[in-house]
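The chain below stands alone and is given as structure tokens, in the form predicted alone.
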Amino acid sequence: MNTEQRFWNPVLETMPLEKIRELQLKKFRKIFDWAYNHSKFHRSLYDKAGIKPGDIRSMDDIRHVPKVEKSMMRDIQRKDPFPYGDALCVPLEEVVEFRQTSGTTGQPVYQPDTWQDWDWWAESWAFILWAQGYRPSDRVFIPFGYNIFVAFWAGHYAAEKLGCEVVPGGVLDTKARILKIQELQATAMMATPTYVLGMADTARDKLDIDPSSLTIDKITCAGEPGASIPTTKKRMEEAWGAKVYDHAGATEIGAWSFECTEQSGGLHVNEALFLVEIEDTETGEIIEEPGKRGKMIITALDRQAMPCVRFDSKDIIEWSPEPCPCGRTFRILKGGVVGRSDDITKVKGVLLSPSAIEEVVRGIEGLSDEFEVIVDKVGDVDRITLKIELQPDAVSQQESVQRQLVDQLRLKTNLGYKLEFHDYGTLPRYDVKAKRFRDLRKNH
């Protein structure tokens, strides 16, 4: 690989989009096939619609195939081929890796990959990294519990393919990784935005270390909204003078878009080897022009254990009316994943994003990096609760920070709210996703 090659596949980075759309209904084609003859779950789920393989022709065809979501795979699993049930397509000999999504929003759900597969999501994490700039020559350091959640496992594989060297920190506590990243100079690493903050305060808190004196210069986040939020970036960029770069993925999906060097404000889609379908969340049409949010229904066009075809994600993104300047043909999604469907919600008649408050509390300067949001009735009326910290050397500065919370959450989110300044400190801190927004009135 010529390290200073722009693209990891000039091929398929660069391809026309006619035949961008030409590879992808080839291989829907394929995978959708596949899945029919090889899971029960699959055949069942397309018999019961009257659609068989041979009446996908177009990709306008693809749009009547039944769309597959999380609660469905739940019902089916836990039962023979154990655990994975009606949706393996392999014989479970040829199942070499196990996961599982994190439960967040219910039981998780159990997710198989062969070698092939494996290699396949080391492959998708390579356009990311290479697209960041990530070389053979950096030491990447990568301080997540390697466990049973995907979280930066293909990352790892995928730097290493690149040539990377890979520093695994598992299992040292916070202070420990720091210090191992100054013991090294490890150059790049992998990480939810909430931990990248976190650590930027235990570096400078407990430590007295400068974040931005250690040697980091690229870092790629997942799991949450954040990097692709300004404000959030913003923060951690000058936290650890380093440039931020997002990518969204899945368990159950795989790494299906990044952010490129050129950071043009917002993801593309690795449309070589994902199909994204936006879809509008009221009328259900497919959204093809730029501008126009709906939820995500995408399909994993090269994965064969247990096929992702027309999942539905609940991931809220819109398509950018501008190509990125890098030369990627992949289309951008503006301001990256911007919510989820089933977290955004209504308060006194106002959809509500976390993210919207997210950009207002990180673009504050005086608040912490840590808020909670909580959302119940008084009474009949909906109540949202904001729970802040002040920096340590803003107290005295409340009052300021405080008129201009309230007046950038009327601007941004057209609502008002209770505020709770708390001790800087004493909110919680999260190593991996963050719970931020908890709406009590599900329970009323």
Second form
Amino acid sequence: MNTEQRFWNPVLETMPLEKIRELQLKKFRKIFDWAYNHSKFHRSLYDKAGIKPGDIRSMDDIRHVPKVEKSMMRDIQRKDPFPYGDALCVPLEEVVEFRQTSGTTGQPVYQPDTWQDWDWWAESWAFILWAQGYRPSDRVFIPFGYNIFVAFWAGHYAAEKLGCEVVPGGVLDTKARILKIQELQATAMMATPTYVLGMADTARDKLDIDPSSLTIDKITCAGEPGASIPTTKKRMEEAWGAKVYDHAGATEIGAWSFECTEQSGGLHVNEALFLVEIEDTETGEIIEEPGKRGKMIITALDRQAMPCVRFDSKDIIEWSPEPCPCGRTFRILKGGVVGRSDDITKVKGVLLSPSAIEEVVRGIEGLSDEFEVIVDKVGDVDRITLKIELQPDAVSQQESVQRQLVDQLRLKTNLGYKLEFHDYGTLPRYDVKAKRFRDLRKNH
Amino acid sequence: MTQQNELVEMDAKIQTMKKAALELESMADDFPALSRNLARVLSSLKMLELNITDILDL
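What would the structure be for the form predicted together with the partner chain, rather than the form predicted alone?
Everything in the complex follows now, all chains and molecules, and the chain you saw is the first one.
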């Protein structure tokens, strides 16, 4: 095998756009037909809309297919065939994997996969890892809890598929994981941005190890947008002396996007396995042109046990005007997933995205990686409190850090904040996904 | 760059493997070790089809 080959699939990844659309249409018709004929839930949804499989003849026709929302999946679950309900398209005995969503936005959704689906998960991840420079010579350490969340499970299987040596970091604690990376001279790692930064802190503060002195040369992030936020990416890359690559995926969708080694400021959509549409949140029109943000409607074109057809992911994305210099024709989403339509909240009449605050905090030297944002009301007026920590060696710089924070926050978010400086190490630390944003107004 | 005729040749070999796997599967009713391993083989063959066969008629 030629490990210099840049592409996992040199045909699919460089196919002209019109051919990709042709492939997507062909596959969409197939998965729509599959869902219509095997899932009562999907058939009922499509019958109500008056759409049958033969009606899909063009990409425009796809836009008339009703969207599926997560709340709809929640409603049908925990019923027969238990626990997946009637969106299940295969006999229960063909289901070999159970996973569930993290429940960040409500009751978790249960996700069944057949072995073919599970192979497909690993295949989607194989595109990602190959594009990020993983090769058979890599020893990949996965510091992940191996549990009911899909997280890095398929990354593990994909790394094996590539021929890498995989070290499962399972139940080890953070210190033991770092020592194992050191002992085995692991070259690659997969984790959430929060954990990548947390591990670096632990290495320095508790083990007196400079993480950049370890042998990790690439890190694949998922689960949070941090690796597409330039200031957070920079912190991770500097801490570990490694390239940090983003990937976005979801339990009910699959591993649908990836950053490649060019790091061109966005995520490639794997358009051979997924159809991504961007919908204008106000008009409902599909956005084709670059530079205009909307929410993602996504179809997993080959997933069978519980199909994902025009799923309203709530992710906010936009097409990049520039192709990636890597040569892939898979389109790029500028800045990755830039927010979620259900995360973006109005404060004092201004739209606020938590990732904009993260970008500011992580861009100021002297601040630790941790922060917390609380939105509440004082009387009728919204208030945003930003809790931050100074690095131990930056305590004397509080005044200057505060000035930079106020200026940058005003510039990037158009809002004023109540700033609270806390002692280093006193704000909550997270092992997987962080919960740094709390809107208390919604609880009243 | 892989040429169309190479893809056609690759697909022919994939279909030969699939046919053999399906024939074996039909003989595996009383042979769990054969049956379950073939289920995995067929899934892997499906991944080959995603990578090769699906592109052929474009």
